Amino acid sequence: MDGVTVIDHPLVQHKLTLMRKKETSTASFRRLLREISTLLCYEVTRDLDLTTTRIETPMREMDAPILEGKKLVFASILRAGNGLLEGMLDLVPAARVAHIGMYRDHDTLQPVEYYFKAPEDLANRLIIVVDPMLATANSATAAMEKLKERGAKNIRFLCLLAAPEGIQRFRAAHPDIPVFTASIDEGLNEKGYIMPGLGDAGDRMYGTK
């Protein structure tokens, strides 16, 4: 699909299925997912701009790559995006970090906000937007809708599982907005959960129903 980059590495695809199985614990769903998120950094930065800084090493000077520009923003959909912040952050602590607080109704399956929290000066920053289901895809949807009032211009999309209808509805949306995924699966069920999928990754993760 035409935006969108399915993260195939064998490590991302064992994890993934391990995070599947019914009977993986909510403490080993937990671990997972941040192990996950750290090897979907990876990939989600790949092509991030370096410049050269002047440092000495014990033996001697050289022109080393440093991240150019100004510090990523990650921006983490809760509840459920938190899982994978974690990770992330793990590998980028330095990044700042944006709060979109949204539910899907489970009635009209259409987006709740209840918080909105970024930091300043989000249209010369990357933002990197993480949620792990791209299901109906209307959250994901309202919350780059957000980010792009506070002036934001350069974001990218991360999720662990994308079904079709979801990429074709935040596609046509925001077609300046790439997605990175580590599958995109069969469809939606009538209750708009992605099939097979892994049930519902905040529940799991933090042992709710």
Contents of the next structure:
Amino acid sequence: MDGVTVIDHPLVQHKLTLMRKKETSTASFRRLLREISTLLCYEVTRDLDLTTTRIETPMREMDAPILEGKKLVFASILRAGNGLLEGMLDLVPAARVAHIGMYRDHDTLQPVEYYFKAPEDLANRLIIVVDPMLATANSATAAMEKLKERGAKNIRFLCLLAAPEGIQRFRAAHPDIPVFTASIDEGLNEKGYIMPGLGDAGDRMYGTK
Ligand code: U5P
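Okay, that's the form predicted alone, but what's the structure of the form predicted in complex with uridine-5'-monophosphate?
Full assembly next; the chain just shown is listed first.
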């Protein structure tokens, strides 16, 4: 699918299976999410531009590669996004972080925004938005609109699981934003849950419900 990358690395797929299992404990789920997010982060940043900087090794000087441009922004759609965020920050500790508070109204499935805090200069940075689940895509689509309103121009969306319907809606609304996911599942049930999915990512991470 155009603009959609499925990260089918064997370690990602193995860990994802463990996360899907209903008997996986909160502690294991959280640890697996953190582990898997470092692998996803590795893939989503694979094509970042490099420049060089002059350094001195103990032996001599050299021009060594470093990331080009301003620091990345990781934008977490609360609350489940925070599970992906932690592993990504393990890999890119200097990244700036945005938080987008969005909950899904259980009846209408529409996103309700309750919090937004992001670095000032979004226009000049690559923003990687994270939420483990792209279901109806209502929350992700709304989050992108908000980021664009604040000047964001270069955005990627990273999730763990996506429903085909969600991908279609997301790409129709934001064709400029590439989607990275570990799996495209079968579809949504009548309550907007991904099938077979892994349940409610926030509840499984935090042991609620
Ligand atoms: N969500 C889940 N599991 C699902 C479907 C949705 O946890 O099977 C939650 C995610 O936390 C995500 C939000 O933040 O709902 C995305 O839903 P949507 O706006 O894409 O429908």
